[in-house]
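Have a look below at one chain only, the form predicted alone, in structure tokens format.
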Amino acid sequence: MPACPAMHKWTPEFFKHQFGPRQVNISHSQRMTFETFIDAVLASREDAPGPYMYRLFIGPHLPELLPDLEPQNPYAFPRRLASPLMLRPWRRPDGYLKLLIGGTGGHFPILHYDGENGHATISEIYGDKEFILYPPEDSAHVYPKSGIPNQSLIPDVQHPDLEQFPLFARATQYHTVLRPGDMVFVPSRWWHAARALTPSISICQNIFDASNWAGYVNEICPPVAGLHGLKRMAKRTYLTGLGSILSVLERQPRGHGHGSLTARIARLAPTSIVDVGDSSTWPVDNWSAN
């Protein structure tokens, strides 16, 4: 990360300057302007909590970018998402790479974990954050929405209410601050919730490999009756057996001479930016808004 372009260019000002005008979704059911969102960050304090935006994705929504990632957080490149194998719906060579910024006291909305059994990995650009993870075993104890499994009741779990919650004082929390420059990986089915401790920029990317690929195929592809089962069940086959040839291939040494059956293989079954190259070329029609 210190040496992408971004740690030296990514501030709340250069947002404001670069996109002033541009309207961006803030929230599920929230807009406004680049300029009135960045105002609103930097005013923000602790007894008056900045807004929070959780819901940009940079492939579709800001794909110039892109470049000022480059070279990419190698712990963080999504890995299966970025094959040429990977059924066109789902290639996602960015791993769903979000633009995450709050002013200070600002929170993601929900203790949650990452939907399609992903692996997160969340890199601080700008300004610290507050970090709070609970262990996929502590499930029972943070409240499960009934029908959304990946989201707690739980409104603020900085100040839970244990009348309403009793569980919750059962459950293990781990914290930590992020600082520019530092990450921190989320692996699969773990809670999680950030707070901005000082106006804050961030980004998210999820990873996809053989130790969660098993929860991804279940969890895009569970069983339905009918003619759509039937198509579920087709992909569900395709992407059962793309796992198994992955994991044959992610095995293999990595090789990158032009034309080698190394780096032909590299490209098939990426483990790296170096297996596929700048992703910055990528075209932007491989991504869609998750």
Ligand SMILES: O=C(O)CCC(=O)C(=O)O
Contents of the next structure:
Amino acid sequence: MPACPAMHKWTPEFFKHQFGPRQVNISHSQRMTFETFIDAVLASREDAPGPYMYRLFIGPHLPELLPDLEPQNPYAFPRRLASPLMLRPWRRPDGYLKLLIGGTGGHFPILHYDGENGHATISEIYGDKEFILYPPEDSAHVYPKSGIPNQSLIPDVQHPDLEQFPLFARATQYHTVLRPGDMVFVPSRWWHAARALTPSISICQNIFDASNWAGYVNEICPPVAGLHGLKRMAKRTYLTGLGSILSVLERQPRGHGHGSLTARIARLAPTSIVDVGDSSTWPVDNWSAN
Ligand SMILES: O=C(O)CCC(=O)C(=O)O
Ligand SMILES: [Fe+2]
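Having displayed the form predicted alone, please output the structure of the form predicted in complex with the named molecule.
Then the entire complex follows, led off by the chain already shown.
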């Protein structure tokens, strides 16, 4: 498979020069210019880690970067989120690409599993990053926060306080180092954490298909009582029915010609970016759910 342009183009300096004065989301609470952010990334050290960007969606916020990622990684395509049959606030035809950038020692803030029962892929573009996983069976050993069950209370999984978190000693850690061109697939509900070993740039994507759909519907539309419950029930019924229809369509032959029946089916139930068609027609006004 040919490498996308990002593999030889994206460096911390590229982002600084290309987008220097642009204000961007770094985390849930931090926003700063790319210039300030990249300077902090390059100054980051093991003993004084700098900021780590994990809240910047490329489609709505830096769409000029999308061509750098083509051809997109077929194994990271968000599948059902890209279907035009998907409810609008959750539709992600642009690939649901999230940019992750950190300097040496910078890290994703917390051991967690992704919300909405999503599978995830993290593809490394520049630099090296340590990636750690724990299986769902270890959930009781990683001390989920009460009220936020997909986030662990353990602040640093590489140096845990075993007096405070004794059950963590029983958890099985899977460990890898991602280098440019590597991708890790994180199945739904697998706990994970990441730490940059050098300045690091990667892409994260969430995937939804038949294997995690029921859990997805339960998470975005949990049943509720009362009048609200009726609206919720209608949404659940739609999404559950959509899942059944997409399961059938996804098994049909794929066709990419214009107007053919197989091409139209492929567009309704896309399993790769090729099925989606002309990217210039993608809606960009549908990001409220984030
Ligand atoms: O920083 C990373 O590589 C992990 C990102 C991640 O897990 C997420 O965005 O949910
Ligand atoms: Fe994650």
